[in-house]
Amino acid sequence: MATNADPIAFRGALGSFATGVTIVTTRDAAGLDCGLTANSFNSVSLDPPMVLWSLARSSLSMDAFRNAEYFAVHILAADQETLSNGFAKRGADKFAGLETERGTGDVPLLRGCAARFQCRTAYQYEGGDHVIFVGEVIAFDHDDRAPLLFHGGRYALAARRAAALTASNDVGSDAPGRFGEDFIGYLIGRAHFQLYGRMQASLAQHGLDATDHFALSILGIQDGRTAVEIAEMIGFTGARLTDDRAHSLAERGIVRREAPSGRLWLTAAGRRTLIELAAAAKAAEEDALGAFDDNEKALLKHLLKHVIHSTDPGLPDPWATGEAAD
């Protein structure tokens, strides 16, 4: 395993995590060996790479993560169901019969994954009933293989029990002229709004407003865009990041501005506060799909990908790399 620092890499690495699942190991205050399986991981930032996940506040692994300065996240391969069902079990010698290898402060890594992410332990939030944990990643491999997903009928256990909470709720919806509260438009806007709406006491700390957010989101994925690019990108928000307010975010040290190409360049401070900020969202989402199973969660991503990509108007790829990261 090798340090790799090139963003191209390291996004093709994460891109193993589809819906999947992993483990995540770290080392104790007593030399002993723990892990667990986690469907809660996601990227936070590709430079400098950074990763998050949460933990239940009830686990057994909370103390041994809590005092880690070290830990790895394992995407894990489609023959790799018995493994992870190992890992979800309570209290059992999960290592028991697993060749490992060992990582930076003497993590253990498992063999076989699609991707594994050595990391030093940047930060830790308060999420509800759960803590959230973001890793600098100092080093990471990427093997070639299918992550494990959700398969079989799966996929159609979640659909039928979708069919069936419509239908519970069904209240004549269909009525000649009436807005219909099946209307995908709504359902989605709806979410989105009262999702976003867990968000705001954090983006008030910081003096910042949702289209600050967005803009700022851009910038962490890839940074040195200027304001046109970033409002192009975020077109689809109907929010637009106009020269005054870059100048703002400037001002007040959340953003570096360049001269003379007027490029917008993230802080430490503007980083960390990406950084809070997606705590705030990884907890937002996983109060709001608390009641969801893994599957179903899955499939619900699944499916909004698939909205997003039929009704994309060819907007600016925020992911796509250019100029600005030369």
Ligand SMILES: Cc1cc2nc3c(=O)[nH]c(=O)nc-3n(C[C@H](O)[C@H](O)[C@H](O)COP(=O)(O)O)c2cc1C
The other form holds:
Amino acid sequence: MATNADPIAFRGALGSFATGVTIVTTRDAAGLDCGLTANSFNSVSLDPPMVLWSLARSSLSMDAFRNAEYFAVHILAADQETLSNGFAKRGADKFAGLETERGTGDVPLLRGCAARFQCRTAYQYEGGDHVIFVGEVIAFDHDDRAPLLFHGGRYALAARRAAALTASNDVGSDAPGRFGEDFIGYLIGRAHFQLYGRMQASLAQHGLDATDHFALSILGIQDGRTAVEIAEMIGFTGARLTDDRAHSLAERGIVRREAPSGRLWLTAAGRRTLIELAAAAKAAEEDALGAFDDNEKALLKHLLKHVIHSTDPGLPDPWATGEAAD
Ligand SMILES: Cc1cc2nc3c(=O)[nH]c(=O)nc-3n(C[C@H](O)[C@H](O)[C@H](O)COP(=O)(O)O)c2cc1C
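Structure of the form predicted in complex with this ligand (previous: the form predicted alone):
Up next: the whole complex, starting with the chain shown before.
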């Protein structure tokens, strides 16, 4: 076990405690707005309503908070990481370009937060290299926004546990030659096939298959690409856009083929088809993710992008602009 004499180990151990992230603001004696990012916030009392947070003695904001009659604590929302970083920069002009409201004592109030507590400074306690501020809450508001979290020295997002899954067992994953239901390839693959399976009826209505759909989707991002360029982009799916297939799409009036470059352009009919397929894909996505809130959807997509990034063999990026049509 590490001893108290090891501050880095101590900080690391404290990082095991997942917290939200707040910005605490006040107005100094000269009438200047000041504030900083703090995750030392906690609730203290319900009656009277009280909260606390602690400020490092080294902070440039120390005098302002020591002398402030009022301060405000803002619980940051999941999309406020940039704001958090801005208020964690020592001595920076943290309010530049920000639209603020005014609270009691003219304290600056930030927008877009999950919750805000306006406080009157009730007590200050010495806390080693920090000062602990206890505030009596005189007003508060909150919004149904997912919170930004901090854990192990990094920002994190919250996901609720899915009650239906907590009891599921991973059967036999350690038996040689046998993978369990937690194998990531199985999970991602099965989720993909089940989700994409919902698209089959819409594709069939248009006389298209998955390869056509992949190719048209690439053209939907940016058309004017050649069949070879498209084939490179969708090759990872196992689908092959052959010349014959491109020809057939052109014959059916879904794409226009430019000679002699061989570049493909969506026709008006092709674009309409793609819009209908996009609506079917959106509906399939909404069905599949119906049990998730917006934060969980964002988290799932974030993690999947991470897996895509870490396994990318160097595929061309269909969203990179300026590759085609020039
Ligand atoms: C997630 C996070 C949490 C933080 N929590 C605290 C805290 O609770 N107390 C503190 O004094 N500083 C905390 N800091 C560091 C301050 O935000 C940082 O030192 C800031 O530059 C202080 O600004 P100032 O010196 O201009 O007052 C935290 C920083 C981050 C990124």
